[in-house]
Each structure stands twice: as C-alpha cells, then as structure tokens.
Amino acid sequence: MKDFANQILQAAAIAITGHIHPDGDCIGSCLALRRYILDNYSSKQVDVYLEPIGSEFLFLDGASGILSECTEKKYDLCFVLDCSSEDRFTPFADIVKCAKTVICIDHHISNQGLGDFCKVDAKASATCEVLCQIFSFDKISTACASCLYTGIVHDTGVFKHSNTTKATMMYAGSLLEKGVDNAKIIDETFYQKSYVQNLVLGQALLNSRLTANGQIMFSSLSAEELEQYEASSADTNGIIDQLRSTKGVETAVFVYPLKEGGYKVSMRSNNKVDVAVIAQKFQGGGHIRAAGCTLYHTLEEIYQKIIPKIEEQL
C-alpha cells in the first residue's frame, strides 16, 4: 500500500490496462483505479487501455474514454489489473514494457509476480476486492464504488460462487453505503441481455452436447455463426454461466473464435473439478472454479483435448 501511494505520487502520466476480452471485474477494476487516482491525485493524467467493452458497462464512470488502440505514448507508471501473465495483455504489451514502473494487482493464483511491484490475493473474490484492500475507504467516491461493486458482482456471479467470503460481503456492504445503485448494476450488467446476446445464447444451447452421464456440457460458436447474428465476442458474455447452471452439470466448457485467430476456451465447474489445473496445462490460467485458455485447433480437436482432462478429475 505504501508503494502504491508513492509510485502514484512520483508519476505524472499513468496507464491502466487489463486482460484481453475484459469481463466485469477487469473493466470495473480498471475504471475504479482511474477514478480513485483522479479523485485523490488531481494533477495526474490517467489513461485506460482495454479491448472494446460491452455496451452494458458504458454507464460506469470513464467507460466512454477507454482507449482500444495501442499508442506510442510513454508512461511513468503502468498498472496491470486482473491479469497474471504478459500474453493476457498482448494488445497493449508495448505500453506496459515502455513504462518506467509497472504495478500488478490481481487475484489469480497463477500470477507468479508480474511487474516491479505486485499484489496478488488468491483468496479475494475479484481484483476489485483487492483494490478495496488497498484504497482508503474514506477516499472512495460513489463513482469509484460503483466500479468496484460491478467487478465483485461479476466475479462472484452475484455473490453465489464459492469465492464469495465474509470479507467479500463486508466490502460489498461498505460500497453500498457509498450510494451504489446495486439494482441497476446487477440487472443491467449481469442479467439483462440484448436481443443479439439472446440469439447467440440460443445458438450456443442448440450447439451444446452432454457427456460423462450429463456431468459435462460442451458448447461452441463458429465464426460464421457470430457473423450471422452480427455478434462480437462481447455478446458471448454469460453463456458459460448459463451452461454451468444446467441441472446435473458439474463442469461446462464454452468455445468461441477470436478475431486474432484461435479459440477462446472458457471453463466453469460447480463442486468437483479444478478447471485452473486444466487451463494451466494449455498455458492458460484462472481459478479453481473458473478458468480459461486459448487453443489453435479445430473445435473437435479442442473437445478431444479438454473433455478427457475433466473426466480424469470426475
């Protein structure tokens, strides 16, 4: 925490980035840190770099100003959030490498100490929860609190995943006292889906198949199907959780194409399977119950590589 404050004080230009295909926690943590710095260190210049985010997050403070293209601008300090390795922030790797100082804040157990300074709490539900540990609560504005609450909501599945702890709930309660509109955040960013999102969810359900006596559910979307619905990768958010919530399913796997090539493999489990171990076998990472990786194979080859690993644990 001392290094956190000192490095901000010494820096004039600050960059913040997170992992590719940013989710609610990545978006929330990056925007929360931006707002916290601007609220308490007013002379600082802060830029956030992320791949395009879903429209449901655009109400968050600073979301409209997120930069999605790498620039040649040099920064005194760069924060890497919710990210455990360089391959996870590839589009903005040059910004990170050229920064004088890099601070990583994360909650992924696979993080081995990225950056010049690194704070990782694998027991925290979200990177936004780790930021709650770092920030002075009396200096958190409503706008900042809303970003933090969003990240915690998304990485806990609205406080129902096994990573939800007493500390998580206490932080969430303290953020509510800041004036956070929890109903808006939960409804509009977690439950509500656009028509296109519902279409791709329906297609993913039609494409799904069960194996291991109904304990594993595997589904995928092709590039042609995404193009048919005029959908982007952001429109696939929530599909993996819908698969996991299917009655009788212990582990769900969802695969979709990446614009830069290859396939994103997302895995979720309920009680028995450590999907982080499986993801790490394919140079991925994550948490015990939520993890992922990128593979450059056909959909059927991915099925043949991933499913046996899950069956071994079952």
Second form
Amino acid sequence: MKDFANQILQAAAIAITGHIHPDGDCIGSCLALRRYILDNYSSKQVDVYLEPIGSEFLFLDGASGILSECTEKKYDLCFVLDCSSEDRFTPFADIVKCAKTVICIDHHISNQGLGDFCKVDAKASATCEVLCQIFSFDKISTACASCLYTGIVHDTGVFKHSNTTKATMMYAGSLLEKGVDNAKIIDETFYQKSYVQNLVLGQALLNSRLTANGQIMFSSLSAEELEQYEASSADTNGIIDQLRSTKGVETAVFVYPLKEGGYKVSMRSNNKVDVAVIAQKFQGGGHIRAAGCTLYHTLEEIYQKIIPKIEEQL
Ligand code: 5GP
Ligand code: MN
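Please move on to the form predicted in complex with guanosine-5'-monophosphate, as the form predicted on its own is already shown.
Let us now look at the entire complex, which starts with that chain.
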C-alpha cells in the first residue's frame, strides 16, 4: 500500500466514512484510521462521517467528534471503510463523490471494487484487521490500537466466529501489547446490554420460529414492539447471535423495521449455509457466515422469500 502513504502525504483535508448503521468494526476502523493519520502525518485535517453511534463506543478516541450530517465541504482524499458497495454509504455519498481521490479498505467478499484505490481482503476477520496489515505497527498508539481491537472483537464475536484466524490472534496480541484495555472493550462494548436491549431480546426470542427440523431460527420485531419498549434499531444488536447460538440451529434470520422504511434482514450461519449468496439475491451483501439485506415486504412475505433460499442450501 505505497499508495496509502503517498495519498495521505499529498492530501490536506481528509474525510473518512463507513457503512450505514455503523457497527463496532465500522466505528473502530474509521476512528483508528483518523488517529493513525493524526499521530503520524503532520498538519492533516481529518473528519469522520458516520450515522449516530451507540453510546458504548463513545469512549473511543475521536468518537465525540464524529459528524453525523453530510456537509458541502470538499476533501482531497476520502476513505470509505467496511463498505462493500455504494449503497452502503448513501448518507455521505456527496462527500465521497466530491473528493479528489477515494480509497476503499474492506473485507467483504461481495466487494467488487470501489473508489480509485481499493484494498479488500475477504480472509481478514474485520476491516480493522486489514488496517493492521497496512499500518506500520511501531506507529500505532494506544488510542489507535484500542479502536482496532474493538473492531476485531466485534466482527469476530470476541474471537469465536469462523473468520478468526491465526493472523487475527497475532494482530490482537500485538494490539494488547500496545496497552489496550481488553476487558473494558469486551465487557462494555460487546457483552453489556441495557435493560431495554434485554427486553427487546426477550421479545425477539418469544417471537421466534424454528423450521427445517430446528436448523433454521427466524425471528422479527415489529415497529409497534420497538415503540412499546422505546427501543431503537441499535438496541437490536446481538439478537441475531443469540438465535445463531441456539442448539441445533445452522442458520438464523432476524428482521426488524428501519425508521427510513423497509425491513433490515440479518442472517448468520454456523457451518453450511452461504448467507452472502442469499443476501446478494436480494441486493444485499456481506460475508459467507454473516450477511444482510433490506426488503420492502411484510414480515410474513420476507419469511416466505428467505426461508426457501436457506432450505435449498441445507
Ligand atoms: P448485519 O447483519 O450485522 O447488519 O450485517 C452482517 C454483514 O453483512 C456485515 O458485514 C454487513 O456489512 C453486511 N450487510 C448487512 N446488510 C447489508 C446490505 O444491505 N448490503 C450489503 N452490501 N451488505 C450488508
Ligand atoms: Mn466489518
């Protein structure tokens, strides 16, 4: 990535953005890159653009300065992180479009190439792991390392998903050496749930259905239910993992309403089903064992469309 350093050196104003409904890897990678540039390249102006982030991530360096509204500012360089396609950064499309140079760094198998330079490693557990490959390790500060570690923790489900490799663990180990508070990051950003989040999880479990001899677990929450618990879509994080880890389940599907309309469909599989292929059939994307899409149908229609595609593979 000689281009990476050259492009930063040539740019004065740099924007960084990631995908809609930012998760731990998206937030971690954007903030890690910001910190790395500020630490190692003098007099750069770096702005991070993301939709509002969960309060559990606010302790990360630079989190409170994230811009959540698009501006008309023009940038010399724009980084697009953890995004597999253009529809994933729509709120900030103008920032990306108007930048002189766009660099995409990602780990989604469905990424067909974005921007002027694109680095995609589908074997990397997280975009934060791809950044570990690109950054000079001796130039990573504790603050930057904490952001990188957060991203890896979230996209690997705390080092337990099948995307966790020897390289993932080696990078995570090196980040620990930088002074990362791993217990705080794992407990407070991954496992800790608010009371509302627990209520919503309980409702989702009550709403769930098992099919295909218990190999598929489907659940959904309605807009009315989210309203009843005064929950936002961010409060549904983690529900899909509870479905997936149910004994006998190979593939889990969780569906919730988006405030902008339509339903978000999240899919996870354990060993057999390629959920990225299914998501792509519905204009979504992701990874083999974790993928998603947005559908504009009723909950029952979504069930009827998605379940047969999983059964075909089973
Ligand atoms: P999640 O279910 O956690 O929202 O997403 C799982 C994975 O699939 C993530 O890596 C996410 O980036 C990807 N993904 C989720 N929804 C979409 C979508 O609508 N389009 C694309 N291209 N990828 C998605
Ligand atoms: Mn990711």
